[in-house]
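Take a look at this single chain, the form predicted on its own, given in structure tokens.
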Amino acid sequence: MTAQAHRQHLTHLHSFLKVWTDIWSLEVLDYTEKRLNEIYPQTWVEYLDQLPPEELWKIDARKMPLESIGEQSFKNFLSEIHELIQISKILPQQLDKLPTWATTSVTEKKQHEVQTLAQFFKQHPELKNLQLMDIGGGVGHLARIMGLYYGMNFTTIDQDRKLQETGLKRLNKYPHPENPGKIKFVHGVLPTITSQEELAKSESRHLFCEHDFSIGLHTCGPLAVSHLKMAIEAQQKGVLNFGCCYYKMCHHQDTHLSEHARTVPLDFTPFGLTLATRGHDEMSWNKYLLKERVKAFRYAIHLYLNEELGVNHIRSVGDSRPREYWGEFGPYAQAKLAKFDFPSTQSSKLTATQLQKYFDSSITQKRIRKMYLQNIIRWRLGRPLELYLLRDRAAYLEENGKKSYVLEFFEEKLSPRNIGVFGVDEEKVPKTKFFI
């Protein structure tokens, strides 16, 4: 990937999400109905409403296929966002069958993620035979087992002392096969960094310039941006960074890194965030329905917050249970107004027949339908805005002399977060094809 093509695909990326700004921007939630219908479609919002539920569950999960899109400025919508999110994907890997005991306590997710990467760096030895450093690595797992079993130096660094107890414990309770790597555990920090000044005086500054190439699987928020500034201020031979909630982002100062992406700039505000953090794994049906009661229970609590109870600053009343959400709305909505103390005493009155009797009203119902139509539209942009903040980092990595890649790298069935933003020096390490 040129470094004209991440300026090509931020610019594309902008163009199409700057059109849609009011949606992305902010939640249906803080929207009057009036403004909702001002700019949601409303052709596109009835064309959802006719759709029996598998249909729309298709549409939401990415199921659906363009051609049985009927509402054409609607299908156009999809087309676009099908387009800009196509990116390029690793060579397939084989994965090889490790002892019992290599995975033992790791999820198949991070199985999955660990031995793709693994395989990733067995395929290049210019990359293999690096000194390599995990960040945010926990108990160790990429560390041990791609030290292990493929013979790689790492060094796994973390903030949490026991975690890194536990993965030191794990690393000397089974036997080692022959040549393995060698592995370290280093407690450590890395601070957000937000000025020139701190990347200097980190401590963590020594760790990166010990070692050739540093990893983040899933480096959270802010972090993932402190690693990659952390990795070109110590000039290491490569970086390798997969993002994950991005909400917990300063909107304001973990954006728009690079040069180009300031000349394209988004708005984001922490709702944007917030989308561009939402999964995008395949939908199982019955969580499909889940999601759909979930959402009817939240709307109709703000609703009668904001209209029947004049309260319009509570955002959050929190998750419960699913069986409670497939229970009753009136028993269920009296729980969570019972937590907040509201300036007036009406609320404490209420009654699990009133708040039932309101939800089950027709007009009710109607908003509520309305508004999570208007949703399934929304989430659709998720992805793009994700891509935005990605291509702008890949953006970064170039203009501060690395060669870089955005990449697929996981199978999104089993991890959601599965793009990565890859750059290498590409006078310390050969030039070579890492992806399809």
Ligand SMILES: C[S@@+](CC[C@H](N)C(=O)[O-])C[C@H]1O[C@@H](n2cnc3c(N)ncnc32)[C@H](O)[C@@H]1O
Given for the second form:
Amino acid sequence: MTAQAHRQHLTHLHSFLKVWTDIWSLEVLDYTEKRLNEIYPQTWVEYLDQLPPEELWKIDARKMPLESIGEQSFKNFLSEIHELIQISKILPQQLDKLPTWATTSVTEKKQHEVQTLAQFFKQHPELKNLQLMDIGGGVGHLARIMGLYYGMNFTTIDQDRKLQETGLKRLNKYPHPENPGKIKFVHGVLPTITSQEELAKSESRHLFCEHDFSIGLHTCGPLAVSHLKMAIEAQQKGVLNFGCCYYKMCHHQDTHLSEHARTVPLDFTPFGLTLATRGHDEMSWNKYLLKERVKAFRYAIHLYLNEELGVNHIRSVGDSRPREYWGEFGPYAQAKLAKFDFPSTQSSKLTATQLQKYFDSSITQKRIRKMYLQNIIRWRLGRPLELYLLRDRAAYLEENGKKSYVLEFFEEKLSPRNIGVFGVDEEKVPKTKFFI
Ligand SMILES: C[S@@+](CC[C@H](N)C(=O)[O-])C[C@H]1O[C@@H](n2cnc3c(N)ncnc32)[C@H](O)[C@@H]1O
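Now that we've seen the form predicted on its own, could you pull up the form predicted together with the ligand?
Every component of the complex follows; first up is the chain already shown.
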């Protein structure tokens, strides 16, 4: 990838996303009915409303072929998204067979991620032989598997001592193969206030300087930003980062890292960052039905609080077990509302029957159906938002002397945060071209 390609992609993402800012920057719950009707195209909502449930599910789970979309401007919207989220994939990896104890109690998701990365490094010996570090390594599956079975030297750093103790026990529990790499667990907290001065003062700085290459596998929120900044500050030879939980970032401080993104900025909000974190996996039919039901309950409580009780400061009433959503709304809502301290004239008088009647009324049903359909539209904007954040990170690496790439590494259905931002200093790593 060239710096120009990053800039171009950021510019395209910006032009598209900017138009839909009102939709992605706030949730449907944040708007009045009138405003929702203004910002969500009515023809799209009407089109979605007449589709059978299976087709709505297919649209939501990205299983619906674009040519089957029967509303032209909605089809254009989805086609544009489809184009914008295409990025290069690393080739499917033939995974090695490891001893069973290498992966005992390691989730299928983590096995897939670690093994894919191991193959990637195996194919690039110029990276494999470097001194590697794993940022936010948790129990250290990545360092343990790549160190023991692929002979790489790995230091794993995490702020959580308990996770690291568990990882160390695990490392010593089973037999080691011949010629393993050196594996070190280091406790450390990376600063997440990432001014240049803070980074230079950070205790973790020397670790970055002692290692050539750092990997951050699902570095949540601002940790991804610290990781990239510290790798640059320490002039490491390369870096590979997978972000997650974007909503934990500060929407002012941790976005628009590159100069180019600052020329095409987006008005990020915590809700926009939450949307970027949304799973884009292939949702099963049953999961979809549960989601629809959960949303119906949540919207109905929200409308009741706002419009019947005049309470508008409560956003979340907490999660419940799936079976509670398959029961009646009345008792569910009564139990939820009883937890809040409303004036007695309000909450104590609410009966389950009254709440059920409110839920069943055709007006409420129409409202929650519409909000759900509007959300089907909104959810589509998650992946382009994520790509804007990641492309910005790649452009930032490029502006700081690293050849950088945005690549899909993992299978999305196993690992939804499957895009890695990869950067190398081509003068220090003896290979000039990793990808076209
Ligand atoms: C989402 S988990 C990922 C763990 C592991 N890399 C994996 O893929 O399974 C993020 C890890 O980062 C660690 N972490 C978060 N913020 C950190 C910080 N500022 N410094 C060091 N570790 C941090 C957490 O303790 C946690 O183990």
